[in-house]
Amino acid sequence: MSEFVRVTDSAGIREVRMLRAEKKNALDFAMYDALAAALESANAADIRCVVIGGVPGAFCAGNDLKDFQTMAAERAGLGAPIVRFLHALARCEKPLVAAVQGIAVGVGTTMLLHCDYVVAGSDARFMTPFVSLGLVPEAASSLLAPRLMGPRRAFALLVMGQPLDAQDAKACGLANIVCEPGAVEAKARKAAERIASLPPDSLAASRRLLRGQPEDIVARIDEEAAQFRTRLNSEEAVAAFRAFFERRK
């Protein structure tokens, strides 16, 4: 488990919170495993809804780029904890609500495509700089984003790396509502309580109809992961990461 992921259950609602504030909730392998475990165990627990949140100013800054360097050096592609988390998102049987404040970068944005309801603070900023790093989209975003927002908006976000502010995210369907940052947690909890109050069997059946077969999403996750592994060891990615870390010196 990870000290940077807190899981609490209350009244049928599981809250999963990322707490690595000093790194803006950049995810390391231990955090991925803890997030995956929280989603996997929710399937078998008396949980009616799961809320995923971060900290003020940072929902999730994406993957810890030092792990990318390690994966590239070991020619391992996406690490097993990352793939486990992505599969857990796709196979989660309980409704997912996200409470987004501040930055949501990379997987911080793409995980939202698996959520059923997203509350965004007016300070939220969404960005997926995969291609600029010599990589490809992940988390089945190449499948889910075009479905949600259309191929042109998906191309601008996932390939061109054009950021979205909170209102942009709402306009393209990535967020349901936008509110003041200080109200995000309460709004997300209220949505979760509303979902948890619905007849559970009808809710589950309706959600399955809306989402389609999870194995189709898992198959795209695995296809992207294979491409990611190839790209992570490419000259383009090596140069992009070298430039990134040199700028941070």
Ligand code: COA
Given for the second form:
Amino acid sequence: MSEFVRVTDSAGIREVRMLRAEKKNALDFAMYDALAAALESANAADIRCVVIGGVPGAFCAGNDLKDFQTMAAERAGLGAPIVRFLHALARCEKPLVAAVQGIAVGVGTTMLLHCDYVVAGSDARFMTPFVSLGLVPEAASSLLAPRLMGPRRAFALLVMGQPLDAQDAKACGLANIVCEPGAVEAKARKAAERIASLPPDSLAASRRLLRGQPEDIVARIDEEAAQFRTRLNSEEAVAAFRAFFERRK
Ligand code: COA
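Could I have the structure of this protein in the form predicted together with ligand COA, to go alongside the form predicted on its own above?
The next block holds the full complex; its first chain is the one shown before.
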């Protein structure tokens, strides 16, 4: 479905890899659809755990800003593939492990709030410049981040756009462990193997208890998406997208 997303299953573990290295794994619509399909089908398949990873130096640079420009020009809201992916994250019934090397921007960070176990390379850098871009937080991060790290740290991250390095991420609970960038994939795989070895019914019941109702999270995703639609078409956002691409000329 997208040449930039590769899905491989082995020994009950699904690996979902973002592979658009030249754009630092910025996500376009086809990538969102492919990621969503990989999560949705993991629920039905004989999969015990899903590992989401990127490339060395780039976990994910967030939404493709060109697509944001298009959505703003068309007065559209968040595209259907984006919302599909966010809902799939919230409704995923299998444990999610993330392997983060390098930059994790926007949804590259907020998708981690849905993960059950996060391995960060020492080169990882987490940024959510939503407000600088004239936008609002998404992916239910306005609900999940304050729960995870407390409202003040969530404000600094999501509203002020203060970046976190790997150690900061571990300190606030966004990452479980920090290791050398070259060890991230192996550590994530090891965690996934451990999860996959657990009794599946007990694992599923326990995970459901820890996560609560997915529909509460879906409702917040939709509430944020409504605000996002207004913000995408705002002068603040349009100017910020233009500035990003003009800086590069
Ligand atoms: N959307 C579209 N293209 C993006 C992108 C994004 N979110 N992030 C990076 N790219 C592109 C760049 O335009 C550049 O393309 P080019 O080679 O055709 O000029 C390429 O990816 C490499 O990015 P570059 O900025 O040169 O890498 P860097 O290591 O100096 O910086 C980032 C990496 C991620 C810090 C920087 O690219 C950035 O700030 N990107 C925007 C992130 C963002 O705001 N995401 C949305 C959050 S809601």
